[in-house]
Structures are given as C-alpha cells and as structure tokens.
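Next comes just one chain, in structure tokens: the form predicted on its own.
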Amino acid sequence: MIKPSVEKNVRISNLIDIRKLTNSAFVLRFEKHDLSFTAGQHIALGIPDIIDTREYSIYSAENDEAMEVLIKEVEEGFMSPKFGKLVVGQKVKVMKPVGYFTINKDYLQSKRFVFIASGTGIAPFHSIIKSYPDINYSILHGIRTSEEAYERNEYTAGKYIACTSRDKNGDFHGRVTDYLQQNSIDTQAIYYLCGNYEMIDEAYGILEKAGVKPENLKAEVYF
C-alpha cells in the first residue's frame, strides 16, 4: 500500500517573505497554491516534520497572490519561536482554511461594521478590510504600547483607533472596554470582536447593555 506523502487538506508552501513588525511580532508570507478562503477564516500552520500546528487567522486579502499570517512570538511557546526562526525559502505546512468569522456580503453596502480587537486579534479584520475596500468600518485595537499598532497605515485615516494601556502614544489611553464606556455606541452597527476572552466578555456585555442586538454581535476568541 502506497502511503500518500501529503495529506488531502495540506499544502507544503515555500516561505516568500518575513516582515518584522516589532521585536516579537512578524508576518509570514508564503505560497497560496490552490487554496481559496473567505476573509475572516483561519488556517492551521506548521513546519514539515513537526507534528504540532497552530491556528492563525489569515492576514492577507482574498485576492492576494500569496497568503499571510500575523504571529506574535510567545517566549515560552513551542511553535511561535520556531516560526520566528524561519528564513525565506524554507517550507511551511498549510491546512485548508476554515471558519465562520466572516462578513455577510449582503450587508456590505448598507451596514457599518465596528471591529474590536486585542493584540494580533486584528488579523482577520486586516483581511476583511483589504478584501472589501468599500466596507464602512472602524477599528478599536487594544494594545499595550503604540508600537503594537501593527501596520496601522494600512487602514483609512480616522478609522483605526489604537487604545494603549501602557503608554499615552496611541489614540486613546486605556483599554478598548474603557473606550466603549466613555464614547457613544452605534447600536445599529454590526460588531465583530476578536482577541482574548476577558476583553471579548467585557466588551460583549457593554455593547449588549447599550442596546446592540445579539444578532449584531460576532465574536472569536483568538488566544
């Protein structure tokens, strides 16, 4: 019996580029092959000959020629330091994109979207905005310091708000939940939340209390 060399839903891709964003965060860009996805979906990423994989939201646009993920290296982590040591030309193992944290395209022309993220939880929103350039959106990005405002120049001026908790160099000093409590909330918008559980839980409660309907709240725990 011949054992297949590659699993059905796995692609082995060459690493095309590595963009260092901070001392610990970087973007891996690799061959897309025949994989298609809907902005907001995620993949499991690995390294050949290592069984372990990690899930990352896709960072690039649907029509991009290559695929990208945004990774923050975890000091005590097993896979993220290995990804951080890769060099261009090495290979990565890419699983088929999956997930339902996507946009209802019927609402693209009629609704406003508010994306709330913490840390690298901004990745699916970057993909969505790049995939649908006419989308009416704003982003609240909860980060520790302003240097973690990953590629903020990619977003339309005035639509990205960096909420920094450890310095005052962002657009708002405090957490995203502080921003929500101190500013008016558009109860007619559709809200997408991605990041750590504590942020999502608190923000979800604030938005519901303000009158946002449950069907207009979408959440994905990122780490």
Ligand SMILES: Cc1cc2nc3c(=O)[nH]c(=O)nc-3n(C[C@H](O)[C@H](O)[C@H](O)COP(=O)(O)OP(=O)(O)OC[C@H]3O[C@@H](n4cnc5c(N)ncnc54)[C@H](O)[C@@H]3O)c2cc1C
Second form
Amino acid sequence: MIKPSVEKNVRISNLIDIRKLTNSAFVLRFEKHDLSFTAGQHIALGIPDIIDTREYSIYSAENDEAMEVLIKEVEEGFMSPKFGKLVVGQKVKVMKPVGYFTINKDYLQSKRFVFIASGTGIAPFHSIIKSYPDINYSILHGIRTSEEAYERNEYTAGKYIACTSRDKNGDFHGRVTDYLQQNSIDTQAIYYLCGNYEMIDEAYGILEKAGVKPENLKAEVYF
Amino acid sequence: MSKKIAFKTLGCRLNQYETDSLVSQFIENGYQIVEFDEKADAYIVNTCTVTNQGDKRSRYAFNNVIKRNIDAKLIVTGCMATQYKDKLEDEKAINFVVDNNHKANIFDLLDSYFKGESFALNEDERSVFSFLPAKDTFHTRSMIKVQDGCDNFCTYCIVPKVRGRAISRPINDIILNINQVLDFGFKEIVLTGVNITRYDYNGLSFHDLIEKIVEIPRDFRLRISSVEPEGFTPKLFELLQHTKVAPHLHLCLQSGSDKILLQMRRFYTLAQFKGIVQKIREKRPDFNFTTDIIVGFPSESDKDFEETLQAIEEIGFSHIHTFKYSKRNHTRAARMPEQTDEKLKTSRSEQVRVLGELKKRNYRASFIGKTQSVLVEKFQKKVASGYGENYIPIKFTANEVAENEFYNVRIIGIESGEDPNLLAELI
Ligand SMILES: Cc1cc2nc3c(=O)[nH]c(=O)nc-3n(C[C@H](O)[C@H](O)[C@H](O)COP(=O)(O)OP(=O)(O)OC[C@H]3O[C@@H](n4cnc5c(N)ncnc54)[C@H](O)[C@@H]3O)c2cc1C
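Shown: the form predicted on its own; wanted: the form predicted together with this ligand:
In what comes next, the whole complex appears, and the chain from above leads the way.
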C-alpha cells in the first residue's frame, strides 16, 4: 500500500535514557537520526502500534547527539502515562520537528528575551538557551511547588525565577502573572510565552497594557 | 469513440484547482468531460474532510455513483480519501483510492488502465506540484498552486494530517506556470495553497514570491486570495499596494476572542489582526476583507461569541464563510472537555450569517459612484457580468463586450437579495 506523505516524516528511535525529575515528570532521551531542528520547535511523539501521538517541545539543544523531551504525566491522560511506563531500549515514533516558536537569530546579539513558562512549558526555553549560550535572557517559571523547578541548575544563576503558587520555596511566591504585575516590565524586550492558554491570555493582557508591542509577543500553547 | 469522464469536487479552492488541472489533461488527451449525473466511463470524486459535512457530502457523491450501478470506474481522491484510505480501499465498488500525494497522477493511472497498461503511482513527494496548468477550465481566473500542507497544527484542524507537512513550490516553476497560463489567455491569477503566507523556498518568503510575480512584465491581475494573519512583513504591506495586486484578501480570523484563538493555537490576538487590516486600509480604504469564522469551538462562551460579532461589525468583512465547529478525530480540540451544543452552534451560525449579509450589502453599496475594472466572465443578452478588482460581482449592459477582457465601469446601483450584484455603466 502507498502510505500518505505524513508517514515519510516518521522515524523510529530507541530510547536511550529516562531521567526521572519528580514523581510525575521525566525526560525521555532517544535517537535523533537525521532529524535536525531549530530550538523552540516541537515533535509529535508516539509509540509503535498506537495510533495516537502527542506534541512535545524539544528539550535538548540543536547540536546534541540525541533528542530529549520533558514530559509530565497527566492524570487520566491517554498518552503521557504510557510514555511514563516506557523503559530504556523500547522504541518511540518521532515525527519531523515543526513549529515557528523560534528565535529570530538577527536579534540574538541586540535584544533581551523574557521567557515565561508554566509547568513543562519550560522545555523550549531549555533548548533555546542550550543552543544559544550567549543569549541575553531571563526566565519566569510558573509552577506549583519548588520541586517542579525542573533542572534549574541548568540556567545561569539569577536568570531563572521560580514562581511557586503552592509553597514558598521558590524565588517568588505567587503565579507568573502576579510576578509580572508586581515588578517592572521591560517594554523593549521580546516576550516568549509557553504553557497553558489561561496563563498566556492573562500575561498577554498585562504585557500589552504595560506597553509591549504586539509584534514582540510570541506564544506556544500546550493545552 | 472517446471515453467520458465525470468529476465531482468538494471543499476548497485547492481541490478545485487540482480538478481543473485534471479536467484539462483529460480534454487535451481526447477524453470528453460530462456532467456528474450523466453516464460516463469513469467518475472522479475529489473529496473533502475539513468538517463532518465534508465527509458526508463526499460519501454522498460517490455513493450516488455506486447506487446508479453503472459499468464505470470510480476513483475517490482528495482529503477524505487520504484520511480514510485503508477503509475505503476495502470497499469493492471503489476501483481506485488515490491519496493527495498521488492525485496529480490520476490521468496517467486511468489512461493506462483504459489502454490496458500498468502504471505505478509516483512516490515522489513533490508530485503535489506536478499538476499541469489548466487550459480548459470553467473559470476566467487561473489558479496557481504555490504551496501545499501546513505545519500550524491548529487544534481543530485535520488538514495537516491529510495534506501533510508544509512544502513550497520552487519559485521558478511558479513563474513559468504563470507565464504559461497568461499565454493561454488568462488575465487574472489566483494563488492557491493550504497556508500560502508560510511560503518558504530556499529562504525566499511569501513577500519575495509576490514581488517576483508582480515583476513579470505582462498585463494581468494578481489575486492573493486566502491567507492567514501571519508573515505580514513591511515589504508585503508595500506589495499589497501594487497596481497588479487586487485589493482583496480572504484573511482568516476564525474567532474574535483572544482566549478562543489561543485554544485554537492561532497565534495572533484580535488587536494584531485588526492592526493588519488597519495598516492596509490606511493606504487603500476600500480594500476588501473576507474571512472564515468558526462558531461553537469547545468552551466558546456567550462573551467569546459576542467578541466575534463585535469584530465582524468593526472590521466590516464583505463576506464570511461560517463553519460550525466540527469535531475531527485525532485533533486536540476533539479531546477538549467543553464541547458546544449543536443547537447553540446553529443559532450562532445564523447570527453570523445575518450580520455577514448586512456587512456585505454595506460594503458593496459603498462602491456606488466609484469605478471598477471588471474582468468579464459572461456576456449574454447584452448583459455583461464579472468581478471588479475588489472581488465584488458587477453587471452592466453593453452592445458589444468580449468575455475575458477588462472593462472600466462606474457603479450606479445595487441589486436586492442575499448576494447582490453591483449595477454599473461603461465609461
Ligand atoms: C506544541 C505542543 C508542545 C507540547 N509540549 C509539551 C511538553 O514539552 N511537555 C509536556 O508534558 N506536554 C507538552 N504538550 C502537551 C502534550 O502534547 C499532551 O497534551 C500531554 O502530554 C497530555 O497528553 P495525554 O494524552 O496524557 O492527555 P490527553 O488525553 O491528551 O488530555 C487530557 C487533558 O490533560 C490536559 N493537559 C494536557 N497537557 C497537559 C500538561 N502538560 N499539564 C497538565 N495538563 C495537561 C488537557 O487539558 C487535556 O484535556 C505540548 C502540547 C503542544 C500542542
């Protein structure tokens, strides 16, 4: 049978490593094959013999030998618990990376970037800062408790701010939108927002009101 | 005696373009094209799966052939055929199920079949661009395919699944193709694709493509047609003022609520959308914007819907293609919990229709007293009809008018009814 074009974009990869970060979050590391990408893009990930796939931002850097994604198991979710049960050596289906949540390289030298994430929405920013180590950035990470500050040591000290809503062990107690409202906003920076749509919608409103130009706002919605 | 082929096309312009190309290829090779309800040797149904309705209408079309029990070949192609290929292949009454990637090969497939030869479908991905330019179409405008597929993955949309990943046609092919159809005598070029503003061929973007097209030193009108509100660079804004570029865009809004737009994964706000419209209308105040609206997306509240109506009111679209949100398997929105009740979708769709009609009439009536250049499509009983540069239908009486020629007219009135023609006189 002749398969539709979408099949041409699939690679089957061996799982190389699984890093448990919390009870429910983990990093899957798998073979990259010939898949090149631009930091900020995502893949659709599946398991052979299961039709469903889910999108995941790429967590690893552009030049890493293997590819990584950061996944949080969603209770009663269909796919994420299945990914959580995989073991090293098993296979995953990886679709060619896509997406436009990427950095305009012309601005890398001249602009400051503010990355705002909720939960696993930190993943594309991890890839971006690992791919462009000289980038001038800060990250606001909205999480419930400080244990969700996934691999925070990977970020330059002082550039990563964990906004924890349910404990006081982060750098700021409250949601990222509270942080934005209580601190001064750099209207010249470029803002990248990633995670759940409610956070993005609210943050858009705050940033636009503060005078950030619409063309300096970029979003990636997970759910 | 020449073999007879009948076509049925459902869905979008891109499907129409692909059918036109196939029709032309069959005619040039001595086949006869007949109406779909006539007796033919082969029936080709070019299907759609963008909504449930698309699926139903597609199935109705080919079931209709099957029921007639004629000794003819049935070919089912297009997006629904791609989506349900495995299932359809099990249906004995369908002779060939041809997915989108191989649609351009249908002539060769059928022609070889009639000649008793074997033919292997082309595995080359780029066959999505191997449709030959259509010479014999039912239109005065010639569509040119510049792109296929989409990487946006809007949460409601099945298209990336059936049209595949975004792929752009080489710029030189496009220019060559345009020159060919201008040689055939076409005067208006309409760009087509799934998401043309994402055109990207070897670093050349959409505005580079438009620039290259308007630079062709020949007399024609370029209609950009259906675009997403992305990729609007300063250069594109500038090119939209070019005399060859028709002042009309089908700019897809989908919803006037920022919250719904984000849930759709459409990454612009209403303010950004309005910014595009405003910037274009600063220079060309009567620029025509038409759009697509989805009503009843999961969790769309009364407030969200009000925002959509408000946006339609403010932007003044002259035509709205309204879709009731339709749950498509394996899309993200299908898994969203708060699906909207069908009755509510219907009533919202009706409200958009009523407002849309009012806006259409207002927009068209605003041309009374102004001039337009009409590309005449039909001249019968001394009445000529066609579209002006703003993509508004115009009629005028004249003694002698040639079809497929431009005429300058002054608008003097407007018909009554849902889709009123403007009435004009020659100047
Ligand atoms: C472009 C893109 C990139 C993404 N990148 C990532 C990523 O890097 N890491 C990641 O963990 N997820 C990511 N997601 C979400 C991911 O695709 C799945 O939706 C998620 O893993 C849940 O899938 P599931 O099959 O278990 O749940 P489903 O059965 O699909 O959904 C169950 C419900 O869970 C909720 N939900 C979905 N995602 C999350 C989440 N992350 N946290 C809490 N609730 C959620 C939704 O409301 C949904 O209705 C991304 C989504 C998109 C569109």
